[in-house]
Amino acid sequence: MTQWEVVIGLEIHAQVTTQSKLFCSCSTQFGSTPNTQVCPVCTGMPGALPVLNRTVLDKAITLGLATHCTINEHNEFARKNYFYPDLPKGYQISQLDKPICSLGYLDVEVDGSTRRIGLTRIHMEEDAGKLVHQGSDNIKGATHSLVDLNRSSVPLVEIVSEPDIRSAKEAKAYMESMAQIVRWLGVCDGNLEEGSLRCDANISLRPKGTETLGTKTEVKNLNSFKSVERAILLEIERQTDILDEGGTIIQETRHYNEATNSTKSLRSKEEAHDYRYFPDPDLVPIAIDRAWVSRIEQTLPELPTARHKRYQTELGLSDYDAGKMTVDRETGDFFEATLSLGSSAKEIANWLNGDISAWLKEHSSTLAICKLTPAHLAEMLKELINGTISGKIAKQLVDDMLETGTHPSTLIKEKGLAQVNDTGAINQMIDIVLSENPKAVEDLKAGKVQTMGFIVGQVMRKSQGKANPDQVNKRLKELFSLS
């Protein structure tokens, strides 16, 4: 057992889902031809002036009120003072000790329990630029660098924790969180690989039992949820061993690299007094009064969690099946759709879970762009409980409905799908197959009960999957005296 405590606190940079820019109106589409999407002011030209976006305002008082936050009446912009080839003013606009939102907490689950997770504040600031690299995929060994401005200036939230985590896995589990609820609310995409979803940790090690903190790393570069967890277990095991061999441990800036799961030194510590925060002299003080607060507040959906323990609680869904119906926005939303127009909550689940799942992934869809909608989900719900259409040919409902949006009731009919549950019919069709299966007759005469499965089977193939299987398993228990 180790002697020390691990305290661990996060810093999420979550790009603000916008048309425009933070303060100007180029637009924050992803992958464009560098430098296309730039301006006199998110290039930092002499003369111009920045222009707050309103939308970015909203959304990060949205994101505080979720946060149980205090959203603070006086806030402000402050210029963060550094040098680096991507930053066109020599500074970023940033908050310092007037954020937007400051003093809320965020509830995870780990391991079956409940860990509150402080935060600190929750302020806003502007995106630099980014360096590309040429001749190596990172700076070490490159040749030269080309400067892209595209993203100088994109929206962002930065929401700092405060130092209450104590293991990566809770790390992990507050950034899964976190990264939920900001997709959850529109606040961003959360698209990691994009970089729309950022996080640095700050780690250091005390003595157990004492509360003085040690000095702390911050870790950079984490740009998975993976990542998260393992570059914390690295520091961890590093900070670990210089203590355990009498050393110090220095206050600096270190890079994860996935690849190699690894962390190396990138420079020291700065201090807030390095950047030389002074109040922005181009933005006025914002002034938020209760009645803009409370106007973003009725606007708040049911957050994920809430909804997650309501569908046990009054649904009965599983943990498992409340989670699934929660894991994002989209999914809820078309959940309680299908719901309310009367079909079962745990049917909805299974049919969301499997195979409409399974087809938006085998075709890099979404709920939100596919054709199928909850009505028509509803419907066909409603036919396969009214003995319709049998379980098979709901499921080719399903894939018919994702690719073309054609109204259940009109494939049925048009396709002639629906279940034959005539009593001669299905008799005929088993007649027909004991014929042609007489080994399969004589083993359930024989009372293998499992052979019913087989001519089971070969009845839907003889009939394309529309003959009614509870029919044709009671006729032929009655045939052969099985229970």
The other form holds:
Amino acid sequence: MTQWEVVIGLEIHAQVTTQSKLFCSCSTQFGSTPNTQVCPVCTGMPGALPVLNRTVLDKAITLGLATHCTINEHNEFARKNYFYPDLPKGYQISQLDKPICSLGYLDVEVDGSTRRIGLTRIHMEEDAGKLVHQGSDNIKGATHSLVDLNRSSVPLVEIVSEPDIRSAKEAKAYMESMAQIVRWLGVCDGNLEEGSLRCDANISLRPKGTETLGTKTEVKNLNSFKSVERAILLEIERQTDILDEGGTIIQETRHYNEATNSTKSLRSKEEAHDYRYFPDPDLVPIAIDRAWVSRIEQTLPELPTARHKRYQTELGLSDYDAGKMTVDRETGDFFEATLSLGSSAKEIANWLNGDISAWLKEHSSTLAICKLTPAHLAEMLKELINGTISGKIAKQLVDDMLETGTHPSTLIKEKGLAQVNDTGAINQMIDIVLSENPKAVEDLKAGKVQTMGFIVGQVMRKSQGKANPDQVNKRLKELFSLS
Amino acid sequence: MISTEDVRHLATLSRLRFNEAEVAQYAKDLGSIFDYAKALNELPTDDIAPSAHAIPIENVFREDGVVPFDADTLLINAPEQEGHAFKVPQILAD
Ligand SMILES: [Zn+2]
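Switch from the form predicted alone, shown above, to the form predicted in complex with its partner chain and output its structure.
Whole complex next, starting from this chain.
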């Protein structure tokens, strides 16, 4: 039987993070009342004139540089003409043969090895509006539809990959990497739930060892990393079944349904697409000179993969810890800031991965919005290493710092959390505990070492976790001549 | 020359309905507009770079910032509205 090779190319639409839309000054805020962030430009009123938002251009160049693309000196916008109720002008303003970026790549880690996925192009375009179908959850059963144009003309970059992806797993890894990079660069907030990042996949099969591409299908509506992987697996299986039985693949668009994990052909009575692209006469050409590109190049941050490697080689972090510390820019910058205040890399990673991330998860918070600062964490770690506080108290302290944003020294002073290292005070507590537990004293006298743990526990309890356990141990050993 | 087939295709793309007489008429009218524009082909353009705009201008931008617009005025012209949305008829029938 023929062995099939899978060929996948992804088109990712990322919403560029801006205050205002691509061609007008309406807000891009998500979730507002329908049609409250609209104006004559983004509703397609006759005579309205679009003017390009410079920030979108800067961010598209940033993404292009980070993905090793050529930044094209000459850019144009074109009209892509089609009718649909979510498109008020009757055309979408996009870029056709003069896109902002071309021919780049992204290195993606899959199963411990690096795969280089080529990028054909990155271009800028405007989003369409949003349709809500009424009377049915399916467009064909609907009695009518409601149009919300708040999304209309929100800026997008479309990132088109080469057909270099060879499995569903690779596609997911590529999508995750791209999401990490656009977030890291601040190009896109990467919020999949709000549709800031969407993906379509072009999938075809060909006999292993051949070069000619097979007939492809386009699977749309891949709105989560899991969907990308599952939908592609489904489509590979569907195409394999057809080809194994000697059938042929029909070039078509298929819609993925996440709830039922199935794809459905989108056959419409529409004529074959005929978009009649032409340069938009309302927008003037863009010339990007070398100075502009180098200005942006200089602001380019260290990228997550480079930082990941550096943390392993320079700081000695494990692959796991280095990955966690570069998962997003917030964590990376928090880690760097704490590190610069003298804390140990491993300690910071442990706390960020452990208690801090647990607290953030439980309180649906993030490092950016919580009250903990790198300075406070560094101070707390210093007190811990110094022995001013015990590990147990440190855990309590971190929760308080996250909750209230209070400086750890203040908390230690106010709540009396400092570890008791005063020998007199510790010995006094030990005496009290021993007098309360005559049976244990008998056991200790009889040389039962395991009873020591019980007494240490009781002393820690009495001191509310503040007694230095090493000192308690030492004193007990002295008292009962244990070793 | 614009064929009647071209006119039918354009009519479909433009969501317009023509009868046979109109199709013939538009083929003739559009054909003569086309022929008129063809006069431009007589100009020597070999040494001229393709342009995307009628006047030599580039790099017109605005800075990213929100200027709210009184959006209610935009809904006034809607043939039908529901809630705060434009209401449109059924999009795809079975
Ligand atoms: Zn607007």
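Remember, it's a predicted structure, so these values are computed and weren't measured experimentally. Just so we're on the same page, rigid core means the largest C-alpha set that superposes within 1.5 Å between forms. Residue numbers count along the first chain shown, from 1.
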Align on the rigid core first; then say whether the Cα of V7 has moved by at least 2 Å between these two forms. no
Taking the rigid core as reference, does the Cα of L52 move 2 Å or more between these two forms? no
Establish whether a shift of 2 Å or more occurs at the C-alpha of R475 between these two forms, with the two forms superposed on the rigid core. yes
